[in-house]
Amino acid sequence: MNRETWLITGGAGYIGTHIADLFIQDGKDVVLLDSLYQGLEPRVNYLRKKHNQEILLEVVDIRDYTAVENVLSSHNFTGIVHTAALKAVGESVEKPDEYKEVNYTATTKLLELAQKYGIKKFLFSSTAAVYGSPDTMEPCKENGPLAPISPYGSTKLDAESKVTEFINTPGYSGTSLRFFNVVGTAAQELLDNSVENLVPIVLGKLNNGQAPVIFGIDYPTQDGTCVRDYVDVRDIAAAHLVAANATSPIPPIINVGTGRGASVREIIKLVLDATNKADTEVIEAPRRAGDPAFLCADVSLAAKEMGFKSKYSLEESIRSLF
């Protein structure tokens, strides 16, 4: 059998490199495409060393369609894993046009090019931000209400519809995987450098000798702080591998989470315990606009249709960071 070759956009990113790591372990060849705006080449160097092989990194902006087409035309790709995106909710409010360009328009163009070059499989990294701010304490179902409250969430939702069109074309396959809050790492070299995610934010504060901040302590949750579904990046990568290896059609939209919620207060406690700073003061501040009280995944579809369940506990995810 011929070895599969996959293009991973955003391939030098936190999630992209974890997917690449697993795909290589599974015997696939990967080509990584990344602008290095948020991606880091040292992550790719780590994978090259770990797997003792050359891994091609094409430094290309996903909006440079000529360069992207050159990459697609010069390889015989089995499929594309599309993780390249702008993903800061706050920034998306300031730069809605740029977010639309990167997250929606570039995805649409990539799908057109995939069809042009006969690439039949497409896996799209989507987000729980498409659910917006649910006013319920029930886990989000894929076919439930969608009401993104940021241009980030809207552009990802619009891109999903284009991916679904592609998947529904006879002969084509794939899915959009909606990630909840991603944590953990397979190696120190692949750590999340995002300033958007709670755990890196708390660690950043501690490293600077500052107190972590909880925004809102009066939510209708067990301890008054927001509850989220934290899923390990290694589980995210595993979900992509299961989707890539699927031999029969899978649903066009699938949640990837744990189905369990953890509060902001619990997360901060876990990080403080892991860093031996349990006695650190935590600042309580008013709520931020748009933060839902509860945002967790209903993960029954992934289990039923892909046989996929997350396996890492939140404690394991936090421990992996140290």
Ligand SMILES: NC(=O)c1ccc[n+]([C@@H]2O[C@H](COP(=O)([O-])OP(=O)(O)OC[C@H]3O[C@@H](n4cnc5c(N)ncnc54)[C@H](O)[C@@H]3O)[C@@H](O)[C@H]2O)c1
The other form holds:
Amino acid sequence: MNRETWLITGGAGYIGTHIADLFIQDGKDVVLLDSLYQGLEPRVNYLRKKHNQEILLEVVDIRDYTAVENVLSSHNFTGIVHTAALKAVGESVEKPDEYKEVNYTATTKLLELAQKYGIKKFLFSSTAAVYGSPDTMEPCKENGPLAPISPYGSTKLDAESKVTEFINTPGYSGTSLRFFNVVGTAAQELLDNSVENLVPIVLGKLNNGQAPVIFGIDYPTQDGTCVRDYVDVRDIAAAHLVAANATSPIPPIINVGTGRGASVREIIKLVLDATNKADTEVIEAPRRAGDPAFLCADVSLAAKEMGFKSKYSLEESIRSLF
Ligand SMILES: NC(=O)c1ccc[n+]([C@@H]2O[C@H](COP(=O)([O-])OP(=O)(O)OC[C@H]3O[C@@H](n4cnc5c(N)ncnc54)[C@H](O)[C@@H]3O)[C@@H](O)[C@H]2O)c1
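Could you please show the structure of the form predicted in complex with this ligand, as a counterpart to the form predicted on its own just displayed?
Time for the whole complex; same chain goes first.
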């Protein structure tokens, strides 16, 4: 059988490099495409050294459709893993047009080009942000209410529907994977360099000698702080491999989480323990607008339809960072 070649957009990013790592281990060739806006070539260098092979990194903006088309036309891709995106929720409120261009319009163009070049598998990085700020304490189901509260969430939701149209074309396949809060790393060289998620935010505070902050201690949760679903990046990569290797159709939209919630207070404690800073003061501040008390994945669809379950515990994910 011929080796498969996969295009990974956002391939120098935190999640993209973890997917590349696993796909290479599985015997696939990968071509990475990234504007290096947030992506880091040293991550790719780490993979080149680890796997002792050249890994092509195309430094291209996904909004440069001519350059993207050149990449698609010069390889025989089996499929595309599309992780390239802008992902800062706060920034998306300030720059909604740019978020629409990168997260939605460029995704629709990429799908059109994939069709033009006969690339029939497409795996899209979606997000729990499509669920918005639910006011229930029930895990989110894929077919449950969708109400994004930021341009980031809405651009991802709009892109999902285009991906679903693509997947529903006879002969085509793939899925949109809705990731919850991604944590952990397979190697120090592949660490998350953004400060969007709680764990990097807490670590950043500690590195600057500042106290971590809890926003809201009066939520209707066990310890009064918000609960989220933290899923290891190695599990995210594993879910992509299962989806890429699926031989029968999988649902067009699938949550990827652990199904277990952890509170802000628990996360801060785990990080303080892991950094031997258990005595650090923690600031308790008022609630922030738009933060739901509880946002966790119902993971039964991934288990039933893909046989996928997350493997890493939160403790393992946090330990992997040090
Ligand atoms: N990290 C999380 O917790 C999380 C949760 C849910 C969904 N996601 C989604 O997963 C995907 C990957 O996220 P990540 O955490 O690896 O972030 P990341 O910023 O590390 O990766 C995104 C990559 O896309 C690249 N990129 C951005 N704009 C581009 C453009 N115009 N052209 C080409 N490349 C561009 C960046 O340089 C970066 O390398 C994103 O689509 C994000 O929305 C992430």
